[in-house]
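Quick heads-up: it's one chain on its own, the form predicted alone, in structure tokens.
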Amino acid sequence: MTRGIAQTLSEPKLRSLLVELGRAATRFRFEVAPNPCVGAAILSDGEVIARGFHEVWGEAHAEVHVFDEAERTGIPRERWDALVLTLEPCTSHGKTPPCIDRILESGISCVVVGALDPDPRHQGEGLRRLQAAGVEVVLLEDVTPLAKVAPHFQTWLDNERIRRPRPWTIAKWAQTRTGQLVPPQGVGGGRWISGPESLREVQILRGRVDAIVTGIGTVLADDPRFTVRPPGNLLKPPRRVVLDSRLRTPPTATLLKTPGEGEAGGPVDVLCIGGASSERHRALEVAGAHVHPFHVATDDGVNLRDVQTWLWDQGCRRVLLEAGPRLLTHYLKSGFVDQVRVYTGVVNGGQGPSMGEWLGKLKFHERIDREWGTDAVLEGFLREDRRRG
């Protein structure tokens, strides 16, 4: 350790701080996945002067937040003793610049790390770069293991997933108390189950993904927009992807219209099977859609593995699945759902098949149950051994 840290802070105290940061970081795990939840602190004269966390996927990491907070204290940089991190800093450019650059720019002389990056492509690189720049590194590797702090990140780095990459997929649906996704006649205009607070929360989620995926059944039944509206981030509207094997999407569909004032929508991609009607193909492209032919799967529809690969190739890393029971079930059976968010409204009965059976057999390695407005919300990461159920 640096001389200042050694005089004022013992290793047990550092370990205790790392454990505290790791626990606090986990409250953001569902918002940052597939990224790891990370906590950071800056010490001055042996005391914590700033804390920061990775709070939102695609936005600033913990290191950026903690440096900004330390700057606001007014304590000069030369009095910053050490940066404490639950995970080795990133060295690659993704949605944000590499954190290693911000650390080196700060001039801080000591970095304490509680776990190495588990990605073999980057593991140890952050520490090596810090040491090469003359920064003292203290590795307390067993303090904040990813298995405890961010086990979902280990799923993201599974060998099979690295070999055949695909986006992190969040399945979101609203259901009645009996699991139907369509309310009884005369309720919610035939569409709305969840309350206004949940509807606003979904807008925030839409602004934090690269794509929204749906099926032709949802387009024909609901004529949705799949736009981002306040309080969602209108500056980052996701692309809208429709799985439509036979090109039944009407050229007059609402999602093909220019978004209205106060909302934003990404490009519309319609994924069909090869040999679908050329006339419909042309009509959809005239209406503004991008049409992409795919191979036929065994169920006479678009092959979901091909869809996942295509999304990845388009730069989509976090995807929201907003669909009906048929496509939701297809994704779940195929093992392509990583995370779920289910809103259960105060509505009895409903129309169509129930997702209740699926919810009953899903296995989670992490889940939370919360109340939001009038709704009950279940959020969780699915375990690998429940895939292909």
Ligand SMILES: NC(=O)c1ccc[n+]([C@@H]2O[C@H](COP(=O)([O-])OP(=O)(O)OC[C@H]3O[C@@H](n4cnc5c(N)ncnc54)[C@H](OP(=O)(O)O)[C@@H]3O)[C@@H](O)[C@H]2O)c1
Given for the second form:
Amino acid sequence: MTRGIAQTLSEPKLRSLLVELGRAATRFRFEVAPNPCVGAAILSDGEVIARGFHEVWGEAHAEVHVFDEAERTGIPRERWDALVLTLEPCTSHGKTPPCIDRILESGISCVVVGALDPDPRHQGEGLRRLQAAGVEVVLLEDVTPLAKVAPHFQTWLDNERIRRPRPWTIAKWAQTRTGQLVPPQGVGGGRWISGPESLREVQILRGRVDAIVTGIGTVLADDPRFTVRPPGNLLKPPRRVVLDSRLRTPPTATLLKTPGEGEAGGPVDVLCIGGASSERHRALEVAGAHVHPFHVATDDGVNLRDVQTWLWDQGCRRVLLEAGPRLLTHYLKSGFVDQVRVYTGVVNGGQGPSMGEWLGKLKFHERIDREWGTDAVLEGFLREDRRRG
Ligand SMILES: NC(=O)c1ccc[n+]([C@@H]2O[C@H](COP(=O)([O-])OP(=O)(O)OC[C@H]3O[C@@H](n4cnc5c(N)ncnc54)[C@H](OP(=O)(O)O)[C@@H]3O)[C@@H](O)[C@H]2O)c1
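In place of the form predicted alone, output the structure of the form predicted together with the named molecule.
Now the full complex is given, and it begins with the chain already shown.
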């Protein structure tokens, strides 16, 4: 017998549960962007027996977590009355299988949803498929509107962005108290500003993006690896992309060496401007890089719009920008940064330009300031209308 939702919880209770789930889901907003934040619960005999959230971009959606959690309670599936979701379930295959399949497979007889999928290409499809399979569907529209629960997702679905897609771009940098990206001479081996906890956190972030983008200035100054190391996920390391107009990347760069034991590195792409030395092009390819000449160049180097389009065409949806002040400010000026993570270490002074002025100019529509180890961390989504400096 179908135990309808009416017998388990009243509408006001469902509404307040949805609001509570929506609020809790936003805890993960910086981890899941550009995906929406989603919360889920399963009810049995009118009580919440499990909660689940979308916690990490590219990994399990809220539906998967909530079903796993409900299984762990030992309460048999026949006694699960309803699945409550802040957002209509997905029907398409992205980084993970469609949630609709998991819902149907669970045999749950009722699904309560607090908002429709805002993407016109999928809107209503999840609910139609549930109904077609005989599942009771309750839509409490706009109890958990995207504008409140995941405003960044609306940015992602912006018409202009759908027309000319580009990856979600997270700019991450470490700065001294004066906003400089290079420590004073003799401090941190000339490189390290943030503490060990932050360095570990960056490894986790690297394991959750499709590409790391940097500039030749950083490659020449630091000879970085841009690999993923524990506690980051080593299973699918991001591509490493160097913007290098004139192919100054040395073929002996550490980036091009086989990653050491216990670390993983994605393929290396060097993006130059057309007409760069064919000799250096060949030497880099022999060293293992993939060199891509770009037709359009500006005084500032490789055209960033073309870079963003190219990254999208390579399948990159979430990209981490780890560059020096020159490329970083050019990205910010161009309006291509969606999210920032800034570590301010306990270092006074420094060398080179300060990002302090930029930070003062940026406008956030969501922002948190937190402490992490010895560092202060600012994390936020940039406001669409105020990204450019
Ligand atoms: N603290 C941190 O988080 C952090 C992170 C990274 C680097 N750093 C430090 O930053 C310093 C290097 O700074 P940087 O500003 O020289 O390096 P960068 O921003 O990494 O690289 C700049 C170079 O990228 C090339 N480029 C290609 N296309 C570009 C475009 N569209 N816009 C801008 N640049 C483009 C340009 O050289 P071409 O014209 O030759 O192509 C430019 O000189 C190093 O000392 C490094 O240690 C610090």
